[in-house]
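Just one chain follows, in the form predicted on its own, and it is written as structure tokens.
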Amino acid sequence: MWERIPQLIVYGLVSGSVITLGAVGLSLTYSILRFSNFAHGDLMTSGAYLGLGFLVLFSPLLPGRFGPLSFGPALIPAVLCAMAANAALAIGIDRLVYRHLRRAKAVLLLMASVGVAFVLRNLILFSAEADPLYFSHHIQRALRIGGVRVKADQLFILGVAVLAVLFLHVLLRYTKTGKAMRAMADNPELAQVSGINTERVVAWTWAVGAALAALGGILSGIENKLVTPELGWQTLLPLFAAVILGGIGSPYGAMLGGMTIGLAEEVSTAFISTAYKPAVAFGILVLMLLVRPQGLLGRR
């Protein structure tokens, strides 16, 4: 039992990376728009399917593989195009649905997001059907590092997640757009009075959140080798658990929460059945609400 822990930690770091990328976007949306977006998981699904579609498109133009990785150079433009397309999709949904509900109660926005989630999921089911689609059929050899088996794809996922987090940190801390996003998160009315174009900030929020969600969905597809229309729905509970654990509205808290939930879910399988992994995320969520409702890095 205990000898499995180092291996499960590796799986937890990979799973936590995917959860982190989704949770950060969810936290950004809440901090600026002040509602829980239940369609965020399905934005991960749409991003994964867009990535797979662009991968099929670019593969004949850029054949081959990157050494021990299960994919080749075609993945790079596929990921970038999928992130851009998913960002455009999220902005379009905002203009079509959420923009008309800006001043509505949070519960109405929440219900609207549930409707958007069902629409997105059924559009994916209609266009791609329910059968899983595969990112790769290549079988990887695992490297042994200190007695722990690690695949090249897993190292790639960890590296990309770290780069994405660093990019987000630079965006929020050192760019004019990031500072405007933080100002609006602190006080939307004061930000608007100060001359900040709030609609532009909202568009950037949707774009960044959806792009990271697409990246998370693609990395999940690479790790699992396949994607299904239920990907986002199955990931939604860990996403919310990560956001609440880290502190609602805190992107940095979402990063911490995402890694914690990923590690907790995977390490728990050394002691309980894998079928109970969602229960672990839910248990952490409830415990945090009882003990520290504002989260690890949240404000009172």
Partner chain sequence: MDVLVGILNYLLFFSITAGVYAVLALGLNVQWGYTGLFNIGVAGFYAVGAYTSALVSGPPPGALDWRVFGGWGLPFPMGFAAAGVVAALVALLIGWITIRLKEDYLAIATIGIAEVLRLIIKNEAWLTNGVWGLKNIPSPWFQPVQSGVTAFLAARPQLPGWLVSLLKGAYSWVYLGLLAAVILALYFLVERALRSPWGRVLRAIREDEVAAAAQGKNVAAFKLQAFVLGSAIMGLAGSLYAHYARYLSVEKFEPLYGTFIVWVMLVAGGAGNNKGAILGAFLIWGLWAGTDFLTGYLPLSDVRASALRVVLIGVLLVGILLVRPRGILGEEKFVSRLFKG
The other form holds:
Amino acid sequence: MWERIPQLIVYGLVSGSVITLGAVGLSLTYSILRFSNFAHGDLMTSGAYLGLGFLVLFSPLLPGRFGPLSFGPALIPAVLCAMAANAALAIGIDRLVYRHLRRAKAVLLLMASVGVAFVLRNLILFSAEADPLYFSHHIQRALRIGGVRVKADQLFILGVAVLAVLFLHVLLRYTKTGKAMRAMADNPELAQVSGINTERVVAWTWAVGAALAALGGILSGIENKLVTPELGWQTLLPLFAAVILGGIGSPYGAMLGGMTIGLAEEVSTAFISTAYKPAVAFGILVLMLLVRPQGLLGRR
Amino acid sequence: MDVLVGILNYLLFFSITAGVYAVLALGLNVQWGYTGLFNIGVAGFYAVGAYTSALVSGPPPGALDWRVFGGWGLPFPMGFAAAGVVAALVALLIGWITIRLKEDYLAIATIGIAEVLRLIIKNEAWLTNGVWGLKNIPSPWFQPVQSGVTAFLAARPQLPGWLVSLLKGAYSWVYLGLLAAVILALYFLVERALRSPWGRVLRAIREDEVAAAAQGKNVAAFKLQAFVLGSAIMGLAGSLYAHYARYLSVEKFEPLYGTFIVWVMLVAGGAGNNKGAILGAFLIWGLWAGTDFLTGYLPLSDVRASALRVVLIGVLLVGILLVRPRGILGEEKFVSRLFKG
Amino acid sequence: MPLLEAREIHSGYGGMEVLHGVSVTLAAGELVTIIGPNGAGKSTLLKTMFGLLTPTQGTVSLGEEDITGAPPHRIVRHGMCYVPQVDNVFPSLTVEENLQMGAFILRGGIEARLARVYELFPVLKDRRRQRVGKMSGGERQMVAMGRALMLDPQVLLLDEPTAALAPNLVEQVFQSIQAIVGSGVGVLMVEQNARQSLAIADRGYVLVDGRNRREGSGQELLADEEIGRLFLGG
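Switch from the form predicted on its own, shown above, to the form predicted in complex with the partner chain and output its structure.
What follows is the entire complex, opening with the chain shown before.
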């Protein structure tokens, strides 16, 4: 039981990386658009499928594999295209649905996002059917580090998640658009009074959130080798748990939350049935709501 | 004639399913329509009611079952009541934790509890028989009705075939009657509650929580009561489903059938309006069944066909929210009636 | 010809009319204060002039331009900025970031403007990396005014800049406002501290029940008996 824990920590950090990428986007859209987007998990799914589609497209042009990794140069343009396409998808949904509800009560946006979630998931189901699609059939040899097996892919995933969080931090802290995002999160009316084009900031917010969601979805596909239309739904509870744990509006908080949830889910399997992984995320969420609803790094 | 009997039996089956949904929609209306509580874990309370009722009133575990618990074979009314009580207890626990927090947290917590309950149903075979499902759940007064019909038919061998097949399905009429009685009783109960001082406080909370609190109302207590009452009604719906379907398995309580459609029904019919909730249930279930019929003509796999139907119904929900957020009937105006009085 | 002119404004919230034909003018570099009892429509007037509310009748013009009903982000480009009474800073942003947000519509070249605001409010320069949420009410008010000055406006609208401030801070804020006017900006402000604001104002308006009641120079109004009785506490 205990001797499995170092290995489970590795798995936890990897799944925590995927959760982090979803959670930072969810937290960003929450703080700027002021509603919990229940379709965010499904944006990860759409991103993963888009990534897979572009990978199939680019693979014949850019064959081969990077050393010990399970993928090759084709992944790079595939990821970039999927991120861009997913961003366009999110902006499109905003134009079609959420934009008309900007002045409505937040619960209506919440409900609309539930509707969008079902539509998105079933559009994916309609186009790709229910069976899993495979990112790779390549069987990777794991490196052994002090009795713990680590695959090169897993190190890559962790690295990408850390870089993405750093990128988001820099964006929010040092760019004009990022500062405007924070300004809108603080006080949307004043942002408007200051002459900030709030609709453009909203579009950027969706773009960044959806691009990171796509990245998370693709990384999950790389780790698990496959993707199903249920990916987003299965990730939704961990996403919210991570955001609430870390405190809304802080990328580092979302990362702290994401890693904690990932680790807790994996390490729990040493003690309880794997089937209850989502329940572990939920348990932490409930505990957090009871003890410190503003989150670990949240202010107020 | 046989075709007509077939259509009639289909309508019967349709009405019973829609009726169960009407009960769910009434429960959700108490939470969302009256009080503005956002419960997207309807399926969880529905499932709790169904399994509770089946364990209380169902048969003991069979030889091939994994289940070792429940099946006390108590009369249906006891299972029915237990379904409401246990669903209410689960709601009490969840509500106690989240009702004071922002509405988003309640929504997330209800998704979570529905998911955890689904995992429990799937994995705790000692209690729920897991993925093998609960079988042979008795329908109330099935035996007396059925043996009465059999005796009647045996005494009259010369009856035409269509009448025989119609009479053989007589039990469903009885169940529909039972269901209609429950819906009526619940309708009058929640209507009365809505028009009582209690219901007025709930609407005040929905419109402006701060103002209601400023008037000295214990907002959290009222919200919790509405949440528990609504969830108890969802539990009752579960019991009504279990004793008609006679078989329970976890797929029946997935978010699509257990939660999402119920939301579309309530929003379409008109949140805050109990007639709207019932109307919405029949209308949307009719639409759902109709799309099943239509997609049958398209050259699509089952998965694709059902995905297409969900897309349509999801677009319908979003469309209603954008174009007519009050739904078909909208909320009844009590004030105007008072002033006209 | 005045720089800013509101003529016969009727405006309000929803179906309820608050202003029933109010007119005010402001010349370049002038300090004008609007006083009146609570509910007289002072803030409504500023919001209507800044395009946050649309008047049902009447016009607002700024220079040559008719800006009646124009949205705030367009009015800002015409050289008029506005400081709301409450929630007028971005609390989780630093002082400098708040000021940068004021100049959001400009592409680069804001260093000179930052320097000018820091010259007006030297306190802010020392604290430019501090989060505004942690600052005192008076300092926040300076940040708010600084933010509005970043576009180098001809006109600044201030909604009760001294509300909820301690007396010593009120003095400080009024000094800042005088400095702003001294730099050539026309300021139209709504004030509760009637006596102090009239003392520094070039002109004043008295608004009662959504209508102009009196107008005159600051000194005239201060000396007026009726106004003294109504608003100046004796």
